[in-house]
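Given next, in structure tokens, is a single chain: the form predicted on its own.
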Amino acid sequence: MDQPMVGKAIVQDKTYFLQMREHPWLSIGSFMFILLLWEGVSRMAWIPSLFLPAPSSILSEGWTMIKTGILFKHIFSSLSRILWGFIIACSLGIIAGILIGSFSIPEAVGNPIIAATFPIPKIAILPLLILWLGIGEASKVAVIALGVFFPMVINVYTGVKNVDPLLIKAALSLGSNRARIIRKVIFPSILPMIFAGMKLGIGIALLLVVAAEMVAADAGIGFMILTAADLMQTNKLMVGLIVLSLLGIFFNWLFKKLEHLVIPWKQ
């Protein structure tokens, strides 16, 4: 009688010393603490102003970029070239992972090719690409697509790679074809594994689009960072900064609230 009892007390220590409690406070002071050092290290001359500028010019900068309108405007621009890159990238990973995935003449073309693709740095394509597309949206589009393309392909196939057989071998007891099965059994198990190549896919789509624009620009966030350095001036280099860790932390919020939605049983 007391067995049970016991394994279900371990069970539950286990469960309480799993969970992580969540300190909000503790978050929002020492992010706090660090803008005040970083303040007033500026304010005392500790550090030359060229080098660090302190917060408060900083937003300053950038409250004057904003009334402006030019801020947006480089925003705007990085932000449509994401976007179509990352649609395109998706889609196609999706696509191309499942089929790799599901069957065996596109798993032995594609696996090669991905493997001998995917060490290549993107942005080291991107003069080839300029040559091919010109120096236009094109090119720019592309190379984005391209470095979203690999983890979405991988992080797909291994998803399908990893469906539970048992789930297939019901579906196909029940005499469902493949395109069905792919259809109600694969796609939705793969779906967390479609979202984490998302999440890691925006973040080497905002590190793309940077180097693009450095390249080959006349406007975007990569853009107006380069220009600021090559003029000296620090403040609108650092508001660039903030402003891709700032959409960096929207995206991963976005990406998680689409996931509670449409995959709500993985909560």
Given for the second form:
Amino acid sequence: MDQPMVGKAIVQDKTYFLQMREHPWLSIGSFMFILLLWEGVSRMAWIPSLFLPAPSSILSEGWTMIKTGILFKHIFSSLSRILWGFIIACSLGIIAGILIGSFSIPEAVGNPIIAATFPIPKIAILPLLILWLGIGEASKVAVIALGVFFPMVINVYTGVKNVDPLLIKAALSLGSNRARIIRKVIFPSILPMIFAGMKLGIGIALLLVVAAEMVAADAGIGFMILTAADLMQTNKLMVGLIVLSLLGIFFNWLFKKLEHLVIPWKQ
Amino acid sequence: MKVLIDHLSKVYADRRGESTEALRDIHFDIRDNEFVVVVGPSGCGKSTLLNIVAGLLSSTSGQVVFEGTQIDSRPHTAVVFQDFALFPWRTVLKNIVYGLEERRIRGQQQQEIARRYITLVGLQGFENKYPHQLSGGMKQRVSIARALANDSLLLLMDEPFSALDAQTRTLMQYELSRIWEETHKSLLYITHNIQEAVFLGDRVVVLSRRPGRILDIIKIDLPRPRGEHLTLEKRYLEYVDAIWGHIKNQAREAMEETGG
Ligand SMILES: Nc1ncnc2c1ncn2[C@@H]1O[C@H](COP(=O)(O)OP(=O)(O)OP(=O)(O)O)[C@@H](O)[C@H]1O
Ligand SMILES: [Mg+2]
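Form predicted on its own already given; the form predicted together with the partner chain follows:
Everything in the complex follows now, all chains and molecules, and the chain you saw is the first one.
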């Protein structure tokens, strides 16, 4: 006769694998490993250094550029374009988004305009902007502002449309009028969307500043990369790419910190 | 002061032209210092009624009139919502002073008023916490304090405790009863819980199922202060039974209608 087996089974947590463990050393280690591999490959001269210079020689090139101050000149040019474009785009984008989201006439007027202009790649507008504003700073700032404006205005508009109607009712019942509801309920509600717009926007701004500087400029990271390529100075070109990576990381970090500071109620 | 709810009706019309009759000819009044409870089955139009009284929804016919009010800066109503409706970006204290800010009351005085109501609802020590750091019962205390601080002519509460667990709910009923006995605000309170209605109210307005009509208005003649002891008293149970009778009939009709 078949006797059923008697035993015991301990219940296991089946969701265990969902708790993704952190491996900080693996992250650092693998990064270092790739750098070392790269260094090794370049030293052995398997790949000509014109195509892929060694990390060490890129670093020393970077160090020279820092000492001569030329690197900061380029960074400063690019940053000031980004900053102006970014500030203009964010302020206009927030104002326009709130207006379009809150009032029916701006919505009726603004929505089709945005729908029609949003799909145009902003870099394609640069020649037109140069025609209008000249080859100087204004056209570059304008193209960055255009690029950052759209994600901002769309994010803010979506945010306004999704404000909890109960909170608006609560504010109305406590005596707020429309203008004060915008300031005291809608604005704080959409802050997370504004930050999301800024994070999207900074990536676009970096892209556009480089592109604009490659079209027409006498300074800036994009200009520096283009001239380095023309002169076959791959080291210098690589320094430009690293600076762009660092700028991106820096802005992301900055916006994260700012968000924590400005939105303390979102643990 | 008297608030007259004058032959109020409400028909919702949606975009496809279909209409839902939510309220039919609701007529009663709320007097000074009176605690009026509206009780009725789910979906009978209780929230609709409260929103119209609060000025957050327009009626199809009929009106709400505040009679004998002095022309001053006191707001007509303040609402305690079922889902608290606290501003997540404001601390407890800042939530409570919201209405005072809108009435341009000086900062110093705002603080004094807020502290008074924080003490009344028992939230000392939580002034600077954000809503997400509070339990459901505490959030509703904040919401009640915010409404009280606004010093309106009429307080409105829409099932304020129905999002809470049963134990917290019972405790909050005692608490509200105590707070009301200290303040004696005119209050319109909405619930579908019959025991709660009898325990809290001076008068109970019983609504039918949708479209909501008034089936009965029952004066609750029970002594105050009301506390836990009340729920065992014969007269309390008789009131509960009377209202349950009305509601039971409604439910039976509903079942017969659907053939269930
Ligand atoms: N905006 C709306 N458009 C159309 N119909 C609605 C709308 N709001 C409510 N209704 C309908 O009106 C009726 C009454 O709704 P109401 O929310 O006032 O009921 P209630 O008594 O508060 O219900 P509950 O006890 O579930 O909160 C319901 O049948 C509901 O479907
Ligand atoms: Mg309701």
